[in-house]
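Consider the single chain below, provided in C-alpha cells and representing the form predicted alone.
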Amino acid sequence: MDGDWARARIAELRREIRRHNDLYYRDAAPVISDQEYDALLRELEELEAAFPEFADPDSPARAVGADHDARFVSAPHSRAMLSLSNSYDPAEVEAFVQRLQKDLDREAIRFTVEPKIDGVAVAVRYRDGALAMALTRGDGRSGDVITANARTLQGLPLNLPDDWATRFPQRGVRAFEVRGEAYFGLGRFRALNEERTVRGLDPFANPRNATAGSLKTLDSAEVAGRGLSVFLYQIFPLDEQDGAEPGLTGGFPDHRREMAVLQELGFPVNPFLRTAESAQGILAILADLEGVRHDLDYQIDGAVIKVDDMRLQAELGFTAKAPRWGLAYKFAAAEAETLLTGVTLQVGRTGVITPVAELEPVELAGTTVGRATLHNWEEIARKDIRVGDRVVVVKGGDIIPKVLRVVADARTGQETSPPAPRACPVCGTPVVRGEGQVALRCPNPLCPAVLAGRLRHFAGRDAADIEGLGGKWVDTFLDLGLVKSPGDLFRLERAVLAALPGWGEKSADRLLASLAQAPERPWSAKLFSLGIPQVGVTTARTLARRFGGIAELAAAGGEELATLEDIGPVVAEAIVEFFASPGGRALVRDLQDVGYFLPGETVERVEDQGGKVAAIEGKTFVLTGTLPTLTRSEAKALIERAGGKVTGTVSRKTDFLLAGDGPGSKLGRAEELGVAVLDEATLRALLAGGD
C-alpha cells in the first residue's frame, strides 16, 4: 500500500467522521446508519495502525463524538463517559467472550445483556438527596449543563427517600451519579408530532433526533409539555468515602445489585435484564430481545453485553475510547419490500438535485415508510432502480430509508428507468456537475428550494441561532415576498410580522430579539452560517481561527487554505469559489451592510493566538451576568483555550467568578466563599499575560 496514497485516505476518512460526529452529536441529523459510519471508523483504525507515522493524538479513531453547544455552559465530567465497541455479526460476540476468557484466565464469566435504548446519554447528580445537576455526554471528558431541562423527565426523581444513603456500600455517602439514556416513548412522539402539526410547526423527523433537539432547548418548560423520559444504568458515589473498592463501580458486587438499587432508590430502569455465562447463551438472548423489539414503545438498536462482575469489570479496565468489559451488539437494519412508484426530486440549499422515491406505504420498524433516498444518479444506474419494480427499503440505523436492492425476479418489463434531470425541478434554470462529482446542482442561487434551505441552514442552532425561524415561517415568508436572502431577516418590521396570521406582537418580539443577538454570535458560527459547500460546523471552527474577519478570509488563495487542518485540496476550492461566486459575494456584502459581520472578527483570533495562559490553565471559573463585549459562549471558549474550564456552580473549588451587569446570586455566593471576582477588562488582561 503506498504511503502517499494512505496519507491522503487517512485525512479524507478523519474530515469524514468528524463531519459525520457534527451531524450526529451536534446536529442531531445523521446522514448515514451507525454500520456505515463504524465502517469509516474501522478503515481509519486500520490505516493509523498500519502507518503509525500519520498518527494523530486529536485523530477521531482516538475521541468519543461530541454534543457541545456554545448555548450551554460545559462542566467537566466526574469520570470519563465512553461509548462501548459495536459489533453486528454473532461471531463478534464470539471472539468478545473468547478473549476475555482468555484475559482473565477463567472460563465462567457471567454476562448481562439488556436493550440498547436508542436515546441520548445523560449524567445526573444528586448531593444530600437532591438532584443537584445534569451533564450530556459531550466529548466523553466534560459534558453541557442541562439541569433545568433533565429536571423535565419523566420517572427521575428530584428528590430521594430520607434512607438513600444506606443503598451504598461505603458508609457516608453524601453525593452520587446516575448515568443512562433519556428518550421519546413512541407513543408520546407520535402525540408530540400531532401536536406540532396543529400549530403549524414541522414535525420531528424520529425520536432520538427529537430528544437530542429537546434537551439543548433553552426554554425548560416547553421541554416538560414535550414528555421525555429516561432508563438509568449505573450509580455510583462522588465521594471519597471509607470502604470505598478502586475501580468498583459504587462499590457494588455486580451489576445486577447495581440495576436493584437505582429501583430501590426509585428511578426508572428498564425491565429487560437477562444473564448468561456463554456467548451461545448471550446470543439467545439477543435473538428473544430482537424479536420484540418492535412490540416496545421505545426504539432500541440493538442490546448491550457486559461482564457482571464489577472486580473483573476492574481487571479488564478500559481502552482510550470504551471499556474492554462491555459491548454493543447492534441489530440488522428493518428491511421491508414494496412498490417503487415513481421518483420525484429534492433540491438542497447548495443546490443539488438528490432522486427520492416514492413507495407504496410499507411498514418498517415500527414506522410508515413511504419515500427513501436514491441518493443520486450513480446510485439509480448502479442498482438498476426502475419505476414499476419491487424493491427493498431498509431503515440504516432505525432512521434513514433508503433503497437496498431490487427484486429483479418481479420485474415484468414494464419498468421504467427514471432520467436525470436536466433542469431544476423549482426554477427550471439548467442543472451542472462539477469536475469529478456525481451530483447534479442548480446553481441559480435565487432559486426558491436553494433560499429555503440557505434560509434554514442560517437559523440554525450551531449558526445564527435565530429562534422562532421554523420551517414553516420560512416558507411563509418567502410565499409573501418578505425574504429573499438571510440579510433581508434583520430588516423585517414588528408591525408586518405581528400582522402574520398565528403570529402577534410576543412572537415578533421574540424573533426580533433573537435577530439582534445574532451578530454576537461567535464568529465560528457565522461563517458556518453562510452555508459554504464542504465547510461544516468543525471546519468552519478551524478557518475561525485562522482568520480574523470574513475579508480576510475571502482574500485567502487555495494553497493557504488546504495547508489548515482538516481542509485538503477539495474543501479549499469549494471555500476560494463561494467567495469568488457572484452569489456568495453578494451574500457576504448584505450581511455586512445589515451588520452581522463585524469590521474584524476578533475573539476566537485572540483565543487562538492565546494558548495556555498560566495565570488561567488548571483554574475554574463561573460566568454570571451580561459582559460588554463578549457573549458568554465567547469566554468560555476564550478560558478554555488557555487551558481554564468553566462550571455552572460557585463553590469551594471556583477560582474567580467573572462577572457582567445583572450577576445575580452568584455574586453573593462568590463573595461568601471568598472567590476572586473579575470583569471582562480583567479576564482580557489575564489572557494577554497579565497577573
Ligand code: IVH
The other form holds:
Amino acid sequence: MDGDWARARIAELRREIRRHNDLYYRDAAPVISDQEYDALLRELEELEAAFPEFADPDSPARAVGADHDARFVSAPHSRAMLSLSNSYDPAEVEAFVQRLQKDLDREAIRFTVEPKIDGVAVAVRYRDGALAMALTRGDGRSGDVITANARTLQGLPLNLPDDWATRFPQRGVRAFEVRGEAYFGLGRFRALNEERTVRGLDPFANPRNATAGSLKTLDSAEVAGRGLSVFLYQIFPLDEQDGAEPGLTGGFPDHRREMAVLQELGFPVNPFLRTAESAQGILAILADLEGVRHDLDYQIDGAVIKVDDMRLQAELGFTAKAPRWGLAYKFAAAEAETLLTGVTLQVGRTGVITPVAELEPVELAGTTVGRATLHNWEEIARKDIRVGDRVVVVKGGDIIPKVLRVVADARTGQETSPPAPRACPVCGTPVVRGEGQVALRCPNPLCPAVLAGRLRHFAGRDAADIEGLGGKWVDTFLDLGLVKSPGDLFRLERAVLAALPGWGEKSADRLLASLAQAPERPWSAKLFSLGIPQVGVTTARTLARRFGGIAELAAAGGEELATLEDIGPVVAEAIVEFFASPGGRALVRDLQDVGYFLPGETVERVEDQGGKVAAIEGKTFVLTGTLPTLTRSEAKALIERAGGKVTGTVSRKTDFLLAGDGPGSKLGRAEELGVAVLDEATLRALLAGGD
Ligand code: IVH
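Alternate state requested, the form predicted together with 2-(butylsulfanyl)adenosine (shown: the form predicted alone):
Once more the chain from above appears, this time first in line as the rest of the complex follows.
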C-alpha cells in the first residue's frame, strides 16, 4: 500500500469519524448506523497500525467522542469513563474468549452476559448516603454536571439506607460512585412524543435521542415530567482511590457481587444477568437475549460480555479506549428487502403532508411491516427512491420503520419517481411550504383530514375526554356530514345517532352523557382541546392558572403571555395568532355558544394540577413486598402525588394492592376480598396515564 494514499485516507477517516462523533455524542443525531461507524473506526485503526509514522495522540481511534455541551458546567471524572470494543459476529466473540485465555494463561474464565441498554451513560456520586453529583460521559475524562436532571431518574435513590457503608468490603467508605445507563421506557417514550407532536415540536426519532436530549435539558422540572429511567451496572468507592487504576472496581470479588450490592442498596439493576464459561455458552445466552429483545419495555442494542472475576479484570487492564475484560456484542439492526409498491400521502392535524412508502409486507424484528415513513420529499429525492424499486427497510433504534436505501442493481428501468404533490390529496387545496421548512402543508382549515385530526385531538383523554368517539367514528361522522367542527358534536341528535349502523340507543346515550360532562372538564384540559399550535398539556396548565376564562385569555397580549413561566416568545406568538385568526375565533365562539366554554372558568391552582392521575386519584392503596425498582416510600410519594392514598392494611375500602417480591399475607387477604393486585410496572403505566 502506498504511503501517500494511506496518509490521505487516514486524514479523511479521522475527519469523518470526528464528524460522526459530534453528531452522535454532541447532537444526539447520528446519520450512520453503529455498524457503519465501527467499520470506519476499524479501517482507521488498521491503517494507523500499519503506518505508525502517521500516529497522532489526538486521533479519534484513541479517544472516545465527546458529548460536552457548553450550557452545562463540566467536571472531571473520578476515573476515565471508557467505552467497550464492539463486535457483530460470533467469530469475534470466540476470538475474544481465546485471547483472554491466552493473556491470562488459563482455560477456565467465567463471563457475565447482560443487556447493553441503548441509552446514555451517567455517573452518579453519593456522599454520606445522599446523591451529591451526576455527570455525563463527556469526553471520558470530564463530563457535564447534570445533577438536577439525574435526581429525576425513576427509582434512583436520593438517600440510602443507614447501613449503606457496610456493603463495601473496605472500612470507612464515605463516598462512592455508581455508573449506568439512563434510558426511556418505550411507553414513556411514546407518550413523550405524542405530547411533543401536540405542542408542535418535532418528535424524537428514538428513545436514545430522547434520553440524550432530556439529560441536557436545562429545566429539570420538565425532565421530571418525562419519566426517565436508569439501570446501574458499576459501583466503586471514591475515598482514597485517587490515582488508582481505572476499573479496580469497588473491591468486590466479582461483577455478580457488584450487581447484588447495587440492588441491595436500592439501585435499579437489570434483571438479566447470566454467566457462561465458554464461547459456546456465551453465544447461547446471546441468542436467548436476542430472542426476548423485542419483548422488553426498553431498547437494547446488544449485550455486554464481562470477565466476572474482578482480580482478573484488574490483571487485564485497559487499552486507551476500552477495558480488555469486556466486549460489546451488537445485534444487527433488523433489515429486510421488499418491493415499494407505491407512495401514499398522509395529512396530519396541522396539515403537514407526509409521504408514506407502501410495501409488499415483510417480516422485520417480530412484526410485519407494510408501510414505512419517507419523512419528506427532500428525503425521497436524496435517496432517489422510486415506485417499483426493491428497497431495504430497517427498524434500527427507531420505532417507525424507514426506507434505508434502494437496491439500485435490481432496477429494470420501469421504476417511476413519485411526484411531490401540488395539491392536498384529501381536499385538493394547493399545498404550501413554510419559509425554511421542508414539509409541504395543506393550508385549508376545513380540509377533512385536518378536521378529523382536530376532532380526534378535541375528544382525546387529556382534552375534552369524549368517550365513544374512537378513531373510526370521527371519520363516519365527517363522511355523513354530521359534524365539521368540535362545536357540532354538541349539536348531535339522539335519534340520528341511535339510527347509525352499529349504534343504537345505548351507544347514543353514552356519547351524549360524555358530551354533557365535557364543560366540567378542568379548564386547562378544555384549553388544551383547542389544539392551539405549541400549546401542550403543560402550557395549557400554566395558562389555566393565570387566566379566568377563554375571553380573558383571548384578550391577552403576546408580551403578557411571554412573562409566564415556560412560555417563550414563540409560544406566546402562536397563542396570539390563534385567537386573532378567523378559524380560531370561530372555533372558540362556537364552543362558547354550545356551552362548552363557560363565561368564567375555575382558575386552577398548582395543587389542583400536581400531577393528579385519574386512575389513581381518590383510590386507596396498600403496599407489600419488595418492588423491582421503587422503595416503599418512593412508591408512596408517587401515589400520593397522583392523588391516591396509602394505608397499612388491606380492607374492603382498599382499591389496589401494590405487590412486589415476597408479598406475605396481605396478598392472600386482597385475593379474599377481591382487591385488584398491581405490580410496579402496572402502577407506572397508570401514573403515565394508562388505564
Ligand atoms: S459496562 C468501560 N454494561 O455501553 C465501560 N456498559 O460502549 C464499561 N452500556 O459506556 C461499560 N449497557 O454507556 C456496560 N450493561 C452494560 C451497559 C453498558 C449499556 C453502555 C455504556 C458504555 C457503553 C460501552
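Every value quoted in this text rests on a predicted model; they were computed, and no experiment measured them. Positions refer to the first chain, counted from 1. We call the rigid core the largest set of C-alpha positions that still match within 1.5 Å between the two forms.
Asks: Any CA movement of 2 Å or more for Thr416 between these two forms, core superposed?
Replies: Yes: Thr416 shifts by at least 2 Å between these two forms.
Asks: Taking the rigid core as reference, does the Cα of Gly155 move 2 Å or more between these two forms?
Replies: Where the cores coincide, Gly155 shows only a C-alpha shift between these two forms that is less than 2 Å.
Asks: With both forms fit on the core, has Ala580 moved 2 Å or more by CA between these two forms?
Replies: Result for Ala580: yes, a 2 Å-plus shift.
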